[in-house]
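One chain follows as structure tokens, the form predicted on its own.
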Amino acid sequence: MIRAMLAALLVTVAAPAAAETIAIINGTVAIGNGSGPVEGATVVVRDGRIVAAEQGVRVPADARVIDASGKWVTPGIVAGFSRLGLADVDLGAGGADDTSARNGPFSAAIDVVPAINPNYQPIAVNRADGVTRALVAPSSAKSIFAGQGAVIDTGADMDPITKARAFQFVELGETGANDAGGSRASAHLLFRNALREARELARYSPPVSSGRSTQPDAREQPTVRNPNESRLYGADARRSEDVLLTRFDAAALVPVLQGRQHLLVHVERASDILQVIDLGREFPALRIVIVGASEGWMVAPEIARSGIPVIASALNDLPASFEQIASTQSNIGRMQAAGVKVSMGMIDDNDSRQEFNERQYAGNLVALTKVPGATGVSWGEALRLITSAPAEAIGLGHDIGSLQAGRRADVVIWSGDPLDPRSAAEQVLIDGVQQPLQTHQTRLLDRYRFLPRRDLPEAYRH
């Protein structure tokens, strides 16, 4: 009921009008392109949308003011992948964890959406600390195949979805191998099979009538854009005696298959890698994204000729598996170096709680540029990496991840430099909506922290 009546009081505070016109003057303004900060910059912000973000802009007539002398202004920063609003409390608490469907029949069919709860409270911790945006993924269970992932907002309302079923995510390393009963080979084999499977099924289940009407019931249709929408397929629909996969799996690969959804393939290993850029070839319509890439840097030539964008994990630099034996911190800075269209995620890294590190990450590969021997990238480089790049790779550079005119007005003020830990969000717009910046956190550190010392428990009194 508490939480209830809080997410109430958040949806109140957040619900100025998206119409309105803001002008953010005076801030040091980095676009998230790879640039550099601007000094004396101004973002103008209209209809939820970025008008201007440079020196020189004139500020409308009717724009709300915001002076941002002497503080940064960047865009919110988009967590590369994640397990965002999937769990709140850790120590697998019930109910509190819907990252996995461990005992469930389905697997590519998992659809993320209707789990994404916006009340979790490490959404608003992230949401007081810059992030704006955030790609979720499901973790795999008893398949590669782990489902579809989606990218939300971190605001403070109920509707957190920017775009449901954006990629279809499946364990192809070590974890795949697991899956799949103990080795690549069988991983490799089960997703070759899979979308042989979805082939079929796309090339023979013509609409079934459904006796209401003449016209085809688009829910039929096997190409339709929500593959988890109730739909029947047609009995004379053939498929293999042999298939693996339940209808609804086959089916959700389909949009895969044809290229309309994106892939997120998790590996680490560098021979990995290089099986992954292989399926490319002999599936030409796959929009591949590599996840992890502990190893990326030892076939970084290779990525780049493959065009395959990379997110990957910032700052592994040890062994903790036989698929990470050759992790370094350069690694992402090596791979930029190289050609290879790199952005950085969580994965296996508090993905469900701590996207807000990703800005310190950041920050130390800028700081490797200082270390002998190391390579890391520039500060506008380093930006981009937790901006507009995670975007870019699954197709939504057009709409969120930076302050170029057009995007989504996700915009942050920050105290300094918001690659320093020591600096803090101030003010967030999450499609040009002044969010809400308390937590559970914060409300706590209110009530206790000048608590009357009569009032504290016995053993504090003294």
Second form
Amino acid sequence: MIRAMLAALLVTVAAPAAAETIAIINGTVAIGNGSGPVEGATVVVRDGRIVAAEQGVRVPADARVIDASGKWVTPGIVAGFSRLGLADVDLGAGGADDTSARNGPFSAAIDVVPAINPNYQPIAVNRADGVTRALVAPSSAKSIFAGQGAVIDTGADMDPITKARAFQFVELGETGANDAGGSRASAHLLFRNALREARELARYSPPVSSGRSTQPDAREQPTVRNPNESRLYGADARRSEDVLLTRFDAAALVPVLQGRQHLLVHVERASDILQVIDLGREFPALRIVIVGASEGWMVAPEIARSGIPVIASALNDLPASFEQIASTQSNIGRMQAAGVKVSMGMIDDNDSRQEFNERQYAGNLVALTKVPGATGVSWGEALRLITSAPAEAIGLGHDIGSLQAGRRADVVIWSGDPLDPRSAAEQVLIDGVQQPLQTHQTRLLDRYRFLPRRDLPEAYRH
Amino acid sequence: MSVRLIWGAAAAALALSGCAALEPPKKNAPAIHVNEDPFPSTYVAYPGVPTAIRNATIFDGEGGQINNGTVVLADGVVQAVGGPELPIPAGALVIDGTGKFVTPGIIDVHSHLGDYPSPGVESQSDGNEATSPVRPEVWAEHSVWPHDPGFSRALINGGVTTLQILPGSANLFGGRSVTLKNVPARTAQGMKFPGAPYGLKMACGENPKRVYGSKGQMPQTRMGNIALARETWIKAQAYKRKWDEYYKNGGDMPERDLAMDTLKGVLEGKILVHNHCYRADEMANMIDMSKEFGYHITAFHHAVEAYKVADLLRDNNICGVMWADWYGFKMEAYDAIKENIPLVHNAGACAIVHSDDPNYIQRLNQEAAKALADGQRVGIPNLSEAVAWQWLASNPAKALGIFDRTGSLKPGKMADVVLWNDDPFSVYARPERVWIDGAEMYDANDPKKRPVSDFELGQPGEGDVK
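Could I have the structure of this protein in the form predicted together with the partner chain, to go alongside the form predicted on its own above?
Shown next: the complete complex, the earlier chain at its head.
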């Protein structure tokens, strides 16, 4: 009997709703690849993946049909840079915030995976607003290296990780200068030193990954152009000398150095951006992604030439700091026009909770197309900035972020135009699984919608 | 009373006291009235031209909507609002508003622009006199840096024409607020809304207890918050009694206390209480305290749990000043819901959308739009765009005590007006033109009408579209 119950339980677990075939018909469908919305298209989902999303698609006979007449259908929003899942409450709520480790010994080795709690309310609130994936980064504390971020989904289950250790996150602007003891010059020295420590460790340690040759790879050899940088460089250098990183931290940078893990670098200032581009030349294997880039428009041609993707803040237009003096809401539009591979993220902007703002921000970039002198983006491009573009920036464009065939079926049915924040997510699929949209907030609404006193206290309502 | 009169009175008092020893006991010297406006507004409206906007959709700010409407501005005030039949004065500048929208300028009752300006560096961090939990003696206007680039962004992106600058919330009593017209000026006084009453910033909850608790001093708890606030009100009542007695009977002038001056102003109903308070239970505590000491709370700011006590706010004539969807950034914001604003409105209380932020102040129309949509989705009756514009104009004007002069498009009111290039509840809309007292302060189509603050001169991006 118990065995039978267990078997039944296993079947339930092993046969998730992802196996379902779903056809969403009659909706206004936008793919998320930059193209505009198409009316009356059909989205077909099978086994958790997108099969098709276009007009005139035949509805499979076994499909559960969802009529999206009058609705909009898009890929789920991909939060381009966030701290989603690392904190439930940010301030003065000890135990509910794992975004940074001010008093710990480690930096680059920190991996957000054990900290992410899929049951935290910000995950539910953002899921209910159509955010289905997020790049999640730790915050830096005592080092310019914040640690390794992950890509997560916001599904209502206990398995949030899409890709663990997807990237290392480093601060090289004002925050990095502060973390490095007070100057950007110090931050850059620490960065170079760290990569050299990683290189020595890679040379004298067993390979971290079995997938690659153990022979020295020319691409991993830093090219030293400035003799002042070569103090610790050379074949005889041993890691036992002048070590600044813990062994864990140095080891964590080996895949970064080898280009097997993306390196997200936060800088805002134009000159800092150029320094990062130079790092890319110095360490050619690095797979750099620039994060922030409020002054990116000033050096947009240089960024475009470097091929480095940028995950930018959308609406910074104040000289909020001395590294953002030239901020403008036209930043993303101008970078896009210059050929930069740009996408949108929430950099130091309610980054642990309000990823749902991204669609409003994207709508604002569309609004700029009507403001004389400003540079905005088209509606299709705006949607791309918050769906496939961030996925592509970290090499996951083949898997998430759009409704193109073969991608994970993260699909949202909206009450209207998703870039207008008046619209709401009405149905959310993640990996083809229909998601609950209840949150702490919706439950409170149920309880307090009507205030008159009842026979029992509020705690018994609903 | 003019400054000259005050000095005249002082001289007379001195003369009287000089001969007191030679004369038999006489009745007390008449009281000297303290100057209650030592930093007066020097705002002068900029000149405008008679202007008529036709064929636009008008939200009048009091809940009314006119399709194919006409607005006439002249001499700094709204002259007339009506339909297509409204006569246009000869020689007026006529603007075709087809497909566009006209609203009263947005009023933000909660801003720290100037006090926490951009760049947000320590040298310019002037918003919290966090040296004692009771600092009603400080005045926000003395921190306002009029060159904060945030003012211009609020104008050109946000259509914000009036805003209240509050001191921060580290303190139980944070000091006096100042209400500004959103015009570039060399001094804060040059922006100061003429005759607007002062506000007193009060705070309850986490902030005061965190700031002072971490220093090992009172208040460290919510009970400490209330105890210290009550002790302060007891002193304020005693101070007021002394001055009431003095003003009634004359005699020796009581020693002035700037902190108590502010609280006396509150007890006299001249200074409006703007109370930072998140939780429903704490709002109830603050209401009881106001009744204990005989003052009125004008508004609860950041009232994320207002929906739980919307009836209490209505019954006590207190505005709920709220965000559309901020939540969870601290424990007292954990129970935020997206329907807060419409639920407070629906209960019959005064609902206001506020920013408390140099970025959100640029998109308050969108914040109202979200709240409106959330309210409509849960079936709150009689919500419309015209109704929701009250949250951005007439209700904040009432909370600031300036509704007789601004906050809606009624003849005779200040011509504080925004022409939007689209429905301002749409994310795709932006201000096209903004008038303050009938003077055009922004025109999206005129590159010369892009304000550049002193700080931005000679910097990269100067004069850029921001």
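We call the rigid core whatever largest set of C-alpha positions still superposes within 1.5 Å between the two forms. Numbering follows the first chain given and starts at 1. For clarity, every value in this text was computed on a predicted model and none was experimentally measured.
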**Asked** For R454, is the CA shift between the two forms at least 2 Å following rigid-core superposition?
**Response** yes
